[in-house]
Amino acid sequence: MSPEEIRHLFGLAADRASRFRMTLPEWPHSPRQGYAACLKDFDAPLPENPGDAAAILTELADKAEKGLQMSTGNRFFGWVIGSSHPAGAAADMMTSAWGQNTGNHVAAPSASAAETVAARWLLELLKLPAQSSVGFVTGATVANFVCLAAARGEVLRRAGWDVEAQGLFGAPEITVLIGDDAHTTVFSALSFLGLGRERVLRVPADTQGAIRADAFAEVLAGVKGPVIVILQAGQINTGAFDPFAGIIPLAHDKGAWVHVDGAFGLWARANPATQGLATGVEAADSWATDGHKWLQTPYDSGFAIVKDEVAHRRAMTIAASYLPLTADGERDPSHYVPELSRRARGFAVWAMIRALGRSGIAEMVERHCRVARMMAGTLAAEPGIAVMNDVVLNQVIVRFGADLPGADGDALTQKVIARIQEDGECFAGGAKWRGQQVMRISVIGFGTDQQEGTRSTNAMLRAYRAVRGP
């Protein structure tokens, strides 16, 4: 392509991206078109010949925008996913243009350097041990996988077994303790690692989904051999935190590796008003968290944090004769993740921490928690609506039809959710909690404030009243 063609193409992309962001308030908070219609739009025979890049880009935007979920909007509460701050999105656009394969410091010097600095900043923000290593991964799912790979390797090494070299055939059996209400991605990571999603010892949880310390002590007492304990900072429905200060010392006395799934809840430590929720979590051995939640980076951003850098590198390092050696003081990104070829995730992380700063991140976390409490209080004041959790963070779960004579709470809740999504003023999704259908409200968008929360709550009440009838 000529310089003029490149300038026109990139300008077209930037124009469509900025136009989408600037007109967000005018868009409904549900996709204008579902999957079947989108598939029909995109479907076509395999192209036989090259096409005009600018025309293709325009066609792509026209087709894609009709089926976009408005997770970037200020009234999106469907899942715990951030809204991709413009600063991070812009940095990510440049990252794509730079095309850096961030496997090592020779292939991508500036990308490796940005990760090194951003990793140090992350540890400071989350108040985690400064010697910890950080792997920049796709999200908390892979972060859990990486941390648990390090855990698997280390607990077996202590038992005299090299799992990286010998595999699991004939290895000492590892016992995994996990809470009853752990997130599904942790079970996926256990499955990937050959530890099994059903071989775990599940520890009973309290009414909010946090592990009961007494039940944990009882289960742990009967365990022998290599042990991995998985705890949680921020239960996906309730926002609850496991009692780290009481559990982690018990686990360490047993020689266990303690991993914490803190996809969004770990960010409570970045805000003085909420950091007490995670007291004692710094004593764990590894932590998984997301960048595309409270840090508001674009997607493909998560962090695998491991206190023992040697155990981390032992589990992840990829070596080959054609790869450069790392000198003292140099950090190769591929030593901490399961990929050799990947995008330069550190640029957007560096940009977002610079854009928000320590105080901006703290303010956002505190604001979202305040909005969540307001929304919960307003909804709970309406006859027939029950808030099913203690709102300790940014999560609210709601059930409709509570105490209404003859009401089918499951059916009514599903109908209200469908009506909210159909109206498009805001977006909320559903889940099962303790066997009952609930609506989940996750306050996580960088622009969501008290005004947007009030507007959304009013839309939820209108939907409920319309479905409930007189």
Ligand SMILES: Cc1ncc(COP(=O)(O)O)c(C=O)c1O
The other form holds:
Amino acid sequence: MSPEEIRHLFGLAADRASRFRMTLPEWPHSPRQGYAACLKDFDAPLPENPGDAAAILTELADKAEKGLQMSTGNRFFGWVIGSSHPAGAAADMMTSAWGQNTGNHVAAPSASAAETVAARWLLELLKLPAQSSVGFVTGATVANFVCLAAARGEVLRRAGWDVEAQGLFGAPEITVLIGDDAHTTVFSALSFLGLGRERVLRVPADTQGAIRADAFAEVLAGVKGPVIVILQAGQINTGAFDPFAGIIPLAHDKGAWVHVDGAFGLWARANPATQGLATGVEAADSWATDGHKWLQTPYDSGFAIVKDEVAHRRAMTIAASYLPLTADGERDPSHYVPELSRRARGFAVWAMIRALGRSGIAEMVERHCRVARMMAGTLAAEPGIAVMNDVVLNQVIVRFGADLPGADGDALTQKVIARIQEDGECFAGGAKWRGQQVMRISVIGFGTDQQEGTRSTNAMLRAYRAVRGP
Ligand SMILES: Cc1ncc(COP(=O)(O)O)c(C=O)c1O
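Having seen the form predicted alone, could you now give me the structure of the form predicted in complex with the ligand?
Time for the whole complex; same chain goes first.
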């Protein structure tokens, strides 16, 4: 491509990207079209011949924009999806242009260095042990996998078994303790690692989904041999935290490795007003968290943090004669993640932490928690709406039709969710909590404030009243 063609192409991409972000307030908070219509738009026979890159880019943008979910918007409360802040998204556009393969520090010197520094900043923000190693992965799912691989290797090494070399056949049995309301992706990680999603001791949780300390002590008392304990900072529906200070010392007395899934909840540590929710979590052995949730980095970005760097590297290292060796003070990004070749995720993380700073992150977490409490309070004041959780963080779960005699609360709640999504003023999704249909509100978008929260609760109340009827 000529320099002119390159300038035109990247200019076009920047123009379409910035136009989308600048006009966000005008976009309805639901996609203009769903999957089936998008599939029709994209579908075509396999192209036989080269095409014009600029024309293709325009066609791609025209097609894609029709089916974009508004997770970058200020009134998006679905799942737990951060809003890909422009500072990180723009850094990510340059990351793509630079095309760095972040396997090692020679193939990608600046990308590796940005990771090293961003890792240090992360540990400081989250108040975790400074000697911990950090793997820059795709998200908390893979972070859980990486941390639990390190856990598996270390508890078996202590029992005289080298799982990285010998595999699991014939290995001493590992007992895994996990809370009853742990996130589904932790069970996936256990299945990937040969530990089995069902071969676990499930510890009963309280009404909010946090492990009961008394039940934990009881279950742990009967356990022998290598143990992994999996705890949670921020339950996906309620935002609840396990009682770390009470149970981590008990687990360590048994020689257990303690892993914490804190995909979004670990960020409570970055805000002085909420850090008490996770008191004692720093005593764990590993932590999984996301960048693409509360740090607002673009997708995909997660962090596998392990206190024992040797155990982390033992579980993940890839060695070959054609790969460089690291000298003292050098760090190869691939030593802490499952992939060799990968994107330079550290650039966007570095840019986001620089853009928000310690105080900006604390302000955002605090603001989101305040908006969540306000939304919960407003909704609960409406006859027939019940807030089903203690709003300790940024998560609210709501059930509709609570006061209507004979009403089918599950069906009514589903109808209200569908109506909200149809109206497009804001977006919320659903889930089952304790066997009942609920609507989930996750306050996680960077631009969500009291005003946007109020506009959203008004839309939710309008939808409820319309579905419920006079
Ligand atoms: C508690 C918890 N753990 C793990 C995950 C999975 O994270 P990811 O989708 O980033 O892989 C989530 C996602 O919402 C979560 O809330």
